[in-house]
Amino acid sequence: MLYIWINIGSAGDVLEDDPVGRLKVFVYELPSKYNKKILQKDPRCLTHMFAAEIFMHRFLLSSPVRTLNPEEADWFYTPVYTTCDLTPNGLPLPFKSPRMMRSAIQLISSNWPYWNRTEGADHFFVVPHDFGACFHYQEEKAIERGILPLLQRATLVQTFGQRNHVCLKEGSITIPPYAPPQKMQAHLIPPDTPRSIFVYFRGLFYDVGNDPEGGYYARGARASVWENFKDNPLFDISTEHPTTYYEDMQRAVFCLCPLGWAPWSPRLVEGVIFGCIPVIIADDIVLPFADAIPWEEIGVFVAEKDVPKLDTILTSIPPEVILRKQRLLANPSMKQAMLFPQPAQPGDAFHQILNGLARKLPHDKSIYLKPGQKVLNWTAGPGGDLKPW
């Protein structure tokens, strides 16, 4: 296992921090209304992609990092599961978010001071809705929509990640989807499986039901890989999803990660943990910790104007290049760093997430307002937003 002590380069060296005594966090205690009870309506939430929310609740709780004196703390976090409404077939619908998100900032300003000295600038808040606190999942709405007033001056840790987008805003902490680990653990092969799969993906081509005309779902870059590639012995691509997908993406030398509705998915997270090459097709993506994870020296980026020529792209890669990606692929603390793990490991997504607020320390003392002093406007917004919860 030589390879693990392969430079990393800079970006790497970031991974192994512990934030342990470098901040402190105060978890605010909400009603169960804002988180447990709408867990214990639907299981389904613990596993689902947008789960981030209720594990960073459940780890903080624990944390050495926490601290039961709000006047010590650095950071003030609010326990909302606002992804937690599923459809039947398990979509997060985020149409209350933004009334859910409101009454608890409403419930934390009025019965503590701690929101009102800086209206949320050094609160941070878990959102991993498709496009963040901007609370839709469909692109124009959520441009429309834009992110929820009363957050504008929080740190918003959110899986969504887009240079130049409304959605995104500067100081934003791009974590990655969760993946369940157990479920990934119990299908690891023998490392030494040869990978005989050039090029694998499972996954919607089109998306008929909400995207009839075609076109604009994934922008395209997915209908181009099927057009393409539907018959090209190099690709194993289809819309099947085998009992044997984590198996098979063990197998494969790259794995394609197409943007669909959102530039991320899951399979970033599978392609890491499984050594198989993200291709990364979803310009201008910001990725997961990326001040922590050197994903130019992993992965594999090809614009989405680029896609006819994957082919040419991905057989001209040279053979030793392959083999750096993958050794970087097989550091254990690579993996680590993609998952949120029951219980928290160093190292870990959460450690990661805890290591991005840490490096915001000490707070600009601009952010303090003055006595009366108001910058956020509560009545902005949709009307249906303004609504009680």
Given for the second form:
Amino acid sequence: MLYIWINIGSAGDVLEDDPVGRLKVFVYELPSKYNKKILQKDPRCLTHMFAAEIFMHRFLLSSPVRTLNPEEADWFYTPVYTTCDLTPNGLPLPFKSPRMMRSAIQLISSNWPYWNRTEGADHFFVVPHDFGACFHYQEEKAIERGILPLLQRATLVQTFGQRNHVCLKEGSITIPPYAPPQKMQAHLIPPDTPRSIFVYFRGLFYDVGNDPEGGYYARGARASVWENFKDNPLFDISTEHPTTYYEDMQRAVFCLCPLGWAPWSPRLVEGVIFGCIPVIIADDIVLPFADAIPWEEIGVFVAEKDVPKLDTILTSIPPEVILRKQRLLANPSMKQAMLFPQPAQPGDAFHQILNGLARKLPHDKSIYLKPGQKVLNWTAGPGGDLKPW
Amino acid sequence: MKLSALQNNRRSNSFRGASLLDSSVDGSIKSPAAIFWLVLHGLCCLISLVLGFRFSRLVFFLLFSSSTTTPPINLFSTANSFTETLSLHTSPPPNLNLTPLIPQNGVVTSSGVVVGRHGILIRPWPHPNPNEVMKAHRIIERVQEEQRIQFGIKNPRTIIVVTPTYVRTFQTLHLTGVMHSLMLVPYDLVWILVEAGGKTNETASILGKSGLRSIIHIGFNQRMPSSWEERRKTENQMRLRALRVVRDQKLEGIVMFADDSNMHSMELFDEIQKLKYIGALSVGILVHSGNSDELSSVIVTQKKDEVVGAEDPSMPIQGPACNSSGQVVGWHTFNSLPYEGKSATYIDDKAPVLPSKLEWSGFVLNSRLLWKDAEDRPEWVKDLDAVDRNGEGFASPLFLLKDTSVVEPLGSCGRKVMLWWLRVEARADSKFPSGWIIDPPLEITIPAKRTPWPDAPPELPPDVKVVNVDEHVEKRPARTRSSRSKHRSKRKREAKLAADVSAKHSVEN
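Show the form predicted in complex with its partner chain, please, the one above being the form predicted on its own.
The complete assembly is shown below, putting the previous chain first.
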């Protein structure tokens, strides 16, 4: 018998899918040294842009998709906070993260049979760091390391996304970085305030500490923006940290979202929330929930080599197209999909992740290994990773 | 190295003598080989200084590297990227899409995006293009227009503006102010101007510059009197004349009263769109006098309503007073008690000009209230002709109501002041050139040499009418004399001009 499924849906429909009832998730109970104790040591992890891993855990614990019976679970979640080892400045150090992840996987593989059953093919992990499961902030080192070998078969939920890159494997789910919803709500201005800034950007153009000569940071794209447009009255760009940052974005037509050391940035989320059309300058980037959100129709994509012509590109967009993009951005389901509100609301980023996981079901029969069959190499990777955590 | 140099020396230059050998043995002067390396090192340092990077590293890389397959391109790319960081304008290095190429750090991805140092692309003329700036402004205008449509007032109504005016020195000043405010209003507008003394070309020429499409210019057959009390009455009659036009032509919209000497803010026009039938606004009263600390206001009760609350004595505001549920329960008016006997009666008086108890400009009406037979006309409004039986006019639109509790307070219950009342007029005998155009041009009778520039010899040309100038200087005692002669001669010239103007163009005030 042939069942033909006809799927008619625009982006809005897919965003509003309800995952409840379509999948079941089992949450492993790990000792608190993997999650709670780390958070207690540094509560800054709740507010930085990598906080999605913590909030996902909390959401799943009280969500209707959670099941306490692992036999009926479709997906298994391991709550390990690998991005919570922060420097005094607040930047996460990834040096212990591979060992922590290995240790967690060793624990779940020895205490429950479900990891060995599929070697992790029906498990998912949240790895929101710069280059995902490559666990390094420097791109060359991240590429050298590659994705942690033990995670080869698991589904990775990460913020990093770049086509044909070692650190993005097939079947990963790209999510937006965490942006604090209450803080953004508190800075909303009346929608009839006229948008009078043409292009807006606040951030670094040169990373003088790590790349004094330029050309390395952001592949030279941010420096190019500065050198070409620093005296252009249409471009309100600077390195300042104004207190009216959110308000200014609501008064701008275009917001630049260039790559930094990694291609993703919270500016995308902020632009969508505040109705400012994102101008994405990052070659081959994979944007969050790309299968549900029509980024081509909402934002403007500019190749890094076209940055010197940015003003020509932006002013030659017909006004009807700009108005259409603003209308799409004003869609509340779009904004909701970018946020991680507490408590969770329908259509938010948590639900989009579950939707993504539900779309990958049912699992192919071939992921179930025969008893004794081993696919993963437990001793692969740099020697430092093999030390216990 | 030194030993072989010694041997070379001995073999080739045996006749050189022992001096060299001695020196090399001594070690105080270095051998040629050492000098050669020293010189080479110094040369490399100098080149590095000039180029700005480690030149020697590049040389070693080229000479001794065996792993790279495309050294020439490599050289181009490294040199290119280095020069680019000096911010010269170049095209992007062609190595971006070559996968075997390895820039300094030796890492590639398999996509077109290469990790490593890239050039900073700067176009040859990194400055704004004026055409694009204009295009961007048009985009911004279109976006703002869309915002107004989406979030602004839905279905805005026409605003009917009633202004009494007449020709005098300050007319251009006042009327231009109102005109510019009206030109900025984003809604449809009908401007009814009633002119005392009949329609004149003066007023028409001022209006011609406005570009407003619907202007109804009516003449009123009386001349404007010169006492303030009479003026108010005449202005009231003129306003009623305009209201009759609204009634007869069945104009649809919101009627507001803009006296030509008032100042309006743009938010006023947005606020009055919220009107249902009749509304009251707060008017800021600007009374120019020397004693500003005597200004205060009192609440005046209507016959049926009650007094509510106290008033901050320093607020010169006329407008509605509300209770906590937002209904009008009384009125703030201007306290004229401190000015008893000191206020101006005639235009020329140097005393403060006071407003009436409730100015017309603080009220807005729905035009349908004036129509003779409109179906949805509420029963609490009286007919215009019934109230104005003998053509003498009435002091405020409240007289049109049987029940004053229907008045809606606007501007967050009168707390926001969006228009200001002021009466400033010139002296009764002040003269001004008609249309403010000096025609024919004045003759300059004092040549420039009269001005005592530092290097010009002071000489009196024979045709200067010195006596005439002195007379006119004395006739204006209010002018302050400065000690600098430059100013004095300038003032004399101005006095001469004014005298000529007044002689040639006698325009009535």
